[in-house]
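This document opens with one chain alone, in structure tokens, the form predicted alone.
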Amino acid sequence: MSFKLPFIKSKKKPEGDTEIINVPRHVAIIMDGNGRWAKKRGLPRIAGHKEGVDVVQQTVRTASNYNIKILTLFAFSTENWKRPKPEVQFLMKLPKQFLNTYLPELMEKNVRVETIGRFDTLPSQTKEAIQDAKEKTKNNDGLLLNFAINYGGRDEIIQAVKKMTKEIENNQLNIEELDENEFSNYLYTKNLEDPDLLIRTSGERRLSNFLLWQLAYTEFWFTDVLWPDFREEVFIQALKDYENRKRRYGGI
């Protein structure tokens, strides 16, 4: 099935209280500073984890209040195993305390649950949850909640090249009809339009390897609020922020 659409700028007044015409349809964020406020209030890291999950819930409301199409959310990179081993297992555990826990909620909204990464590779017990999700939601057509989960952006692009080759030593593929079209077509996202705005928190200021390919002509919004912080107010903030923008994507 494929999930790309094509564009239409809304005029369509949200559900939200402040009126935003020109809507992004795909927004990712990088959820970014959830150590950093923990260790602000003395609290373990896994304390700011938590507490980010419910912020996960408020977004995802409000990106259905103001009809936003998609949603990636950068949820645990392929670099994150290399962090204390309890953390790890907490993060893991997270997916399912929040489709436990908020899964009722994304049904009433029509938000249909996907994911890019290696999806294969997690624990059974994340997958398990994640895939119940899958299930449960294929059928709603409303906002696309997408976790990048065990993903990283060149790991992505390694992985498709791998496939590409394959194909073409199969003779699947004529490599003079490679163009970028057909290399999406290899990645995570070949079903899902490029993201129109990326937002990150904490105040850092890069990719950290999220969506290499798929960024190249996006509108990024950084912001120094740690992701525990991050509020309806804020998001509005970058919204309103896209919306002033003129994407020339190379021309005049």
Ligand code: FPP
The other form holds:
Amino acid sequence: MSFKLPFIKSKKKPEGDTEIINVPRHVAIIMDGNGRWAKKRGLPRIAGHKEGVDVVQQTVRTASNYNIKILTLFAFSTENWKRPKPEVQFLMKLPKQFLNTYLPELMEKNVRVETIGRFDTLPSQTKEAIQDAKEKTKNNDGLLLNFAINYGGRDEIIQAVKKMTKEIENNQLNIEELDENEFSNYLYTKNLEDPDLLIRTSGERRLSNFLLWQLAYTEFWFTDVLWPDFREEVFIQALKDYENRKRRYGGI
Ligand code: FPP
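Same protein, different state: after the form predicted alone, show the form predicted in complex with the ligand.
Now the complete complex, all chains and molecules, led by this one.
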């Protein structure tokens, strides 16, 4: 888990205009406000999601330029299935649209695509597009672009407990060895450091079941800006704010 890692100062990359020392290694974003963005313009909600796709790529560019290691984006929650069917269907098409447009640029920028969440129950076209991108980008060692899709924090913890319990029953795991590090190996994020910075757009100040375990010591940054308006300047405001945070992890 990240709070056990040494404190690392990332270097400013020449591509990033603003000097930022102490760049967060892992940034997680709750991309919220697409529906309100569309409503303000008298457009259907899906127009906000469509606009949000290009903002994802702009955000990837900034993250990559500033040498951020991991960008985890909350694209679809286990609760989002409750939305009207046409909206869910539209949201499920977005990964493919995004990858059709931007996969060449992701390759050029050495970005690796991964996901966390219940992958198996996604529609087959969504799965195939993402699987193809995972495969094509698997040897890239630049930014890790990690989509949380069909993801729920509680669901993740329950799945982990079930898997762990089976291993205990089968004597593959000794319960005495169970500690926080061991438990985190059963989560979708098993190979990832915890986020350093969580950003939520649109003025809402809640977690909405995102990364409940992993955000224990994460710094939070909220903005009223709606996701389709999230430009590089806003991202940089968050990074500049993070620069001055004093992280104590419960110590002094
Ligand atoms: C929340 O806004 C947003 C979502 C549930 C979907 C987020 C998806 C994107 C930003 C595009 C994803 C792109 C890729 C590449 C997968 P909301 O609809 O809840 O907005 P509201 O709170 O204003 O109604």
